[in-house]
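A single chain comes next, written as structure tokens; it is the form predicted on its own.
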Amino acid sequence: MPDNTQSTLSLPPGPEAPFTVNTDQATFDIIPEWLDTYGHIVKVYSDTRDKSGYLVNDPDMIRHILIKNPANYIKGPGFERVKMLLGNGIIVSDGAFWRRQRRMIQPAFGKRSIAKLCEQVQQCNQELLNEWRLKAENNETFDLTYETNKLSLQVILRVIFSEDVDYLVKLHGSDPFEFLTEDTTRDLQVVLKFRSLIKLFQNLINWRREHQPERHDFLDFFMSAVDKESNETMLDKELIDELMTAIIAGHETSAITLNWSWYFLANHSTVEDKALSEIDAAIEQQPASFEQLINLKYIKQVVSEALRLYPPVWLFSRTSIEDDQIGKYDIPAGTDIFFSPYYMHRHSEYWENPETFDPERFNVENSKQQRNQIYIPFSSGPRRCIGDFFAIVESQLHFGMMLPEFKMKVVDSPSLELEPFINLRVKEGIRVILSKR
């Protein structure tokens, strides 16, 4: 490989003016301009990080980084803010510690474990279904974005803490998690509020150790997890960091996914009719079984297509540990790498009619033919989101319960302007009205 000097390295083209890539509006706006001007790999010099970064929008190059040589790439810029919020949980940790945590947590997200949690998810959706029946009877217009946010928070809290959510509310004197739906910013004040819950979580962990209640939830899985290599359990700080990570990651991404899935179903009657027919054929009575839910394949296609168009995490980053090469370009050690599922999923070179909502892209036949595409709403490779299976099952259960009851109409979506921060959200909630079927 060439010596690491600017004169001998083969570097990609890019703008002369320095620019710091971040999860912000300026970066979101300029990426398509760079891709049009410079192609699928762009070199950008940061004026604040004092180093170069590459924006990569080529499927083979991304596969190299995420799948073929992932050991050479650690979490990149932008995770500092996430670490302030979540501690050193599985999203931000790296190296041997990350591998240990992944080994310990992985069984909690397997099929058998998720099946046990379905009852908690169904309970949350039943409560929402009862509320939505009243809204439909009263012809009430409401904020879909807020409702899916509220539901997703309740779901993730129940699958983490089960009935002990009520214990936490009692300990705190009020709902300690309410601010996560009422305040959608993720500024320093929200970080401080969230980190203030550490003592609350510690009290619950201590209470469970003392009383040994029978629970089937993520906290129970995490507390009993033992690393097969070291025979160690998690320290309390490690345990709490993973709880906080699960709350934020599992809440916001699911809320965004349900929000867009409903929006597309409401605006595509043919897709809605096909989804409804699948549910009617698969589920004879509620509550549906776990096996019935995971066999709602067309619902999964609808959700997958919503994730293609609006991936909750719109920008990923990595940093190279050692020198590497992708395509004809060199990657010096310490280079920041950025790639955007949002723009990758909408590129006409990789997707036919990329701006069109079409769940048939994800049927079995089309999926087998997707050779030149890369679909990464959950990232890919060893660092693929550990909760991806749960996120899909959660959506299948939600629509399996709600779609046979309600027809949704969007009544006010003036611009659907996006907020491209840590997660990709709409600036203003989507207002809808329901009617009973």
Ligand code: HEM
Second form
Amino acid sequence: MPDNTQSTLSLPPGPEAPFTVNTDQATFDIIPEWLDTYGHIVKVYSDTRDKSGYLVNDPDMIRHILIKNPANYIKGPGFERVKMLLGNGIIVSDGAFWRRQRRMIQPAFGKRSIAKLCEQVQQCNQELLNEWRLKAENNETFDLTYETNKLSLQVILRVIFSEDVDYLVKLHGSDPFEFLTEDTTRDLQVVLKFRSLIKLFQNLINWRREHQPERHDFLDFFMSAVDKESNETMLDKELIDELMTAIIAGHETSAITLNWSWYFLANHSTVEDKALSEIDAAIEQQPASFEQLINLKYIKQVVSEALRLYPPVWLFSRTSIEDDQIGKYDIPAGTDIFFSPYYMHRHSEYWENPETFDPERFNVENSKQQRNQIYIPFSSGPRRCIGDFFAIVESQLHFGMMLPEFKMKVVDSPSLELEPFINLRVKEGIRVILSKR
Ligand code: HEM
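Switch from the form predicted on its own, shown above, to the form predicted together with the named molecule and output its structure.
Every chain and every other molecule in the complex is listed next, the one we just looked at coming first.
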């Protein structure tokens, strides 16, 4: 009998020519053309994967896949390199194992736990503040992108290992994490270097078991986490994969967010003034308390708007397990689904003046009216970013400390050319100069 399944399906429109969607420049460049030509759902055949994928840019369809029927979708393509880096960490795992890991890890990212970690984050920012004071005094022009990258790495390492970062450096004989800011390619060499940290982490885990030091950090949390349903704890291998995941997931994403938030603050003096007034009114003396920080609502609006225009995770994906339907279209089992926060956030059908930087989009009133699922920098549904709250607090703390001291100016207007890899970066670091207020 002839196979006529395909002909009875209702499939979205799309280009004839094969194309393999990936976190790369070609995909970044072609998406706007597709959305213009075919609308909010586009079917494209990949000859290298030998199957079709859909690019979905419709809030209701996104809601269906990520929130209503997430059990039918596993992580999609584009994670191959991340998998090499992260083993079976929570960002790449699926099914029952992912659910167990998420249950165990989730409380570490809750309000109470993050409040305890604030001191570590404050310390990292204090060190940067001292360095920036010198830069300001010397009228030094420097690379903001590199600096935010360095800061975010320190922050994520300190919240995971607290003072034992120093122990790891001592054990290793030099800074074992330096390559993460010095070599941002994430190529195979970086993968190998990163995976070689396994031994180092295992040593630290053994040392903690033996010495039982009192620590408030993610490692302590992960080591003592017990799954409520199975009563299981994590094996060391699983634990190490989760540490690696937190480092990779929490480093560059936060760095990019700080980078762009600073860029916009430096170029929008009314926004900067409003942010400063908020900080002045809320924080009487440094260091600010956790409650004061999370109440910096306008800073949160600024950061949210930076994340709208430059979402670090600009493309992510799922693959359907069984046949499904969105709108009038069929999704056969095994279809790859791609979402692009970058293009979703800039679509003129969902946003007024989408290219304009305007933190008022996220004030209480406007947020209430915002359509669901048009703003997805942290994804949505049960697999939404586990570090979303932490990332915002990290930014509130950073600006709460830095903005009252420094005025930033962007020098020699940089190209701002983007590099759309796993994360959306700037090709050349943004060059800035600071003056003391
Ligand atoms: C502004 C900063 C950040 C952005 C934009 C961001 C974005 C995202 C996105 C879009 C996803 C979901 C991907 C998908 O659905 O396939 C995700 C997942 C995740 N993120 Fe973040 N992230 C940020 C910061 C962080 C931080 C600071 C951490 C940890 C300290 C973190 C840890 C994770 C983890 C563990 C997952 C996987 C969650 C799961 O699958 O259950 N992220 N993030």
